[in-house]
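Presented as structure tokens, the chain that follows is alone, the form predicted alone.
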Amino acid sequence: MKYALVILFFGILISGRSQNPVYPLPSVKQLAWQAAPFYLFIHFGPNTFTDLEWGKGSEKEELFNPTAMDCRQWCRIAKEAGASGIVITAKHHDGFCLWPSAYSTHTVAQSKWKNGHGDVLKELSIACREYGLSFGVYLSPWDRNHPAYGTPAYNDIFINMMKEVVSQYGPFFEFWWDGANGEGPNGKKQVYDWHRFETTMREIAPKTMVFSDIGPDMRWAGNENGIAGFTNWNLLDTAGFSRGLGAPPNDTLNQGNINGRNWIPAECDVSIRPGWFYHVKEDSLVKSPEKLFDIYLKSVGRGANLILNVPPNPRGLISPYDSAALMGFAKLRKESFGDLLSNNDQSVVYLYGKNNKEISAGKNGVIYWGNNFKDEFLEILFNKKITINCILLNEALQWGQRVKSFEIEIYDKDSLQFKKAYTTLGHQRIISFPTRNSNRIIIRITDAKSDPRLNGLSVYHIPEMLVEK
């Protein structure tokens, strides 16, 4: 069954043609990152073989032995799932390095896997290039194995590790810092030199997006359920906060700050299983395609990025349970958002404001409301009824995030069928509602920082069971 889709791009400027930005603004790399909002997380390491979530750091290197590891299988599944890239746990808290680091003796080089000649990062970087996927790494500064952890020397070691992976396996689209800070093998905690870490990344990988609770390029969404705030600002105040325990409150991370001084958009992390590493007992607990779709609506559909963890099993393969869920998830997205309604099937007229001024549609344009936006509205008329239950709106973020609130009205001729108020727009806002037959949609911007700007609007009919509850 095919589901109706209308994609509208506005190619003219409607009053208020000024280019005045509303600061802060996203960087070019931040806009590019937000344009590819779904990718996979890979948690893989000694925990895969010990059935733990947080390793102790004392695990024998010989435990790591994925006899059938196939990074091409990971990438093939990621590609078929519609993911844009993969981020892997190059070093988790246990300190085990998935590459033969010159700065540790707790690495794949000391393992039985491939007689110590294996390199997970090398194999995955090659496979990502083959499948056209972006590649990223997670590097935990906490190290429960390294003897220098808890001393000033360890900051130099961690910086050298960052330089090592960037130079040998980059470029990366994303670099993940975990703020966890526990004791090392000597019973001491490390005082992380975050300033040097950040300065180093800016020097060696200026085009790489760097993640942590407070950025610098994107932030944690405040939970591990994959859910962004119903209100989600791309802005965050970081003064007085630090990574880890010193981060802003979770609800602040979830919603952002309406007048935040830094452009730090949210990334939603969640695992396809209850745990982050593979556990055979969780094979029956893999999230269903429908659950993954619901998470998508509440993350990507609220203007955030979604990083979905899919952990390989001890053989080094993504399990059939996880793969089946991902393929089902991809199928639901394709059925819901993938079929373009031909112009031969339906004609559309766009009217702006009280004077019903007709708008001609073009490609890759932006619609501008004027400063009197509260007295205006955008009306979309169809020449016959269509069945709809989902609308997607895109804000033109290159001039800053502006919209504070808006309303959607769905009509059957003059009969109001559905009306609801929403808050922020952001990169995209996916709104779903009980199915209605409609020949008319009205969009009102009820509050904004400055004259609002949209660069896209789409109308869909998705399976009723997928409508956000």
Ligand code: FUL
Given for the second form:
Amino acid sequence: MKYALVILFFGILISGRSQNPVYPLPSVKQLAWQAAPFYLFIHFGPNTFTDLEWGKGSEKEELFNPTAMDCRQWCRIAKEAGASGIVITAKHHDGFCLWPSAYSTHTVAQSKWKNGHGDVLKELSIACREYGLSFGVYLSPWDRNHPAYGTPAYNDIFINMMKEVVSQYGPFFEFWWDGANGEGPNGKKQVYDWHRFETTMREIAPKTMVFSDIGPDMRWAGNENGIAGFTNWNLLDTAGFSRGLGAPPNDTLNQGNINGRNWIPAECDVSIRPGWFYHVKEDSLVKSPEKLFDIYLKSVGRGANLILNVPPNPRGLISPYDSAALMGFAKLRKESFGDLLSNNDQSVVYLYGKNNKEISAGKNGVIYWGNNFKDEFLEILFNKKITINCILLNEALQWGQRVKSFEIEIYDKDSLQFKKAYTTLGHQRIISFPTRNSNRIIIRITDAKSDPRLNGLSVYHIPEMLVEK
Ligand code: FUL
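Next up, can you give the form predicted together with beta-L-fucopyranose of this protein, since the form predicted alone came first?
Once more the chain from above appears, this time first in line as the rest of the complex follows.
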């Protein structure tokens, strides 16, 4: 059984409450991106055929020859898995372009696939549109094939490639820059012109969310296990840091900076298999639905976005092992969070101040604490005793991320059943705990930058085995 609380507000909205934002604030596109926090990553290219993770760049183009590639299959599976979009490796470190680029001779056009007339980006962009999925690309600046790599001319080439993919296959919801910076075919490393890369992207695709380990629009979560920090600020200081080796330490990327000057939320990347590319020997190592659910709790459930990699095999299809795991994962999410009851009579929410005096105020689906929030607590009363083990809270981020810490108490009448302290709240905080019977929950905000605001609160009974360990 699942319980969705319809938040009922008691009391009168305190008049004249100012918007009182806590800076920095998210942009409209960042809020929209955080509202669709789960999508797929596709690693596909010569490595799919050579069994490598990092191609050398010297692979013959004819190696790339998927015999049954079907982007509609990828999209159907993504859709059924409940993903909102797909980001594909248009060019990985080996430099092979999955589209017929005019700026490289190491592309699908030089391969035997479809007699050199194939175009993966075109097929995938069309399929994404058909299935109502957002489309994005990963473009590695590190290029182990391009003869110009290691010289200033390569920066122009990379910019031309960005322009090419944006104009031919965009608009993209997300654009990935990998920070890796190894040697090219002439043994030299490239000095990337990040400033120009960034201004170009802003010019040609202002609505696209641009990823690198330090942003500008979202950051790497500091590991490739799909796990965001238990404390997760959407804020990051980037001054004095650079992309790749010059980035802040991984634990900073994982948790953000409490007083960070830029809104740069975390994206958790992880593969459904040990590797990013398909390897037949990893067929038995595909993550289970339960493992994927646990990752979901520790990424999306900690206010980050989750980009889950599902690499197609050499035929150009997502393998049955991977699609079965994705379907199982979707089923677990549906069993846990789907089919919500929303019965106004089921519960009521009160906000109490000092001496348990009811003071609450709420409007337009937002619960507002007052300035004396440390003296206040939110009480959720159920009409009858219910069985619960999961609570989902949403902070109203349009006024900035404010909550530093909070506590949850679960009661059966007056007897305390469970109590735990948490740190940040963020876009979504999913809390799970050993199953309890309860008729009352209390939420206390123990520290915040300013008066806290929630715009979502639901209570669930998820399958016991899924409760976070
Ligand atoms: C890393 C790359 O080196 C891996 O191959 C993979 O693409 C991962 C998502 O990013 O930096």
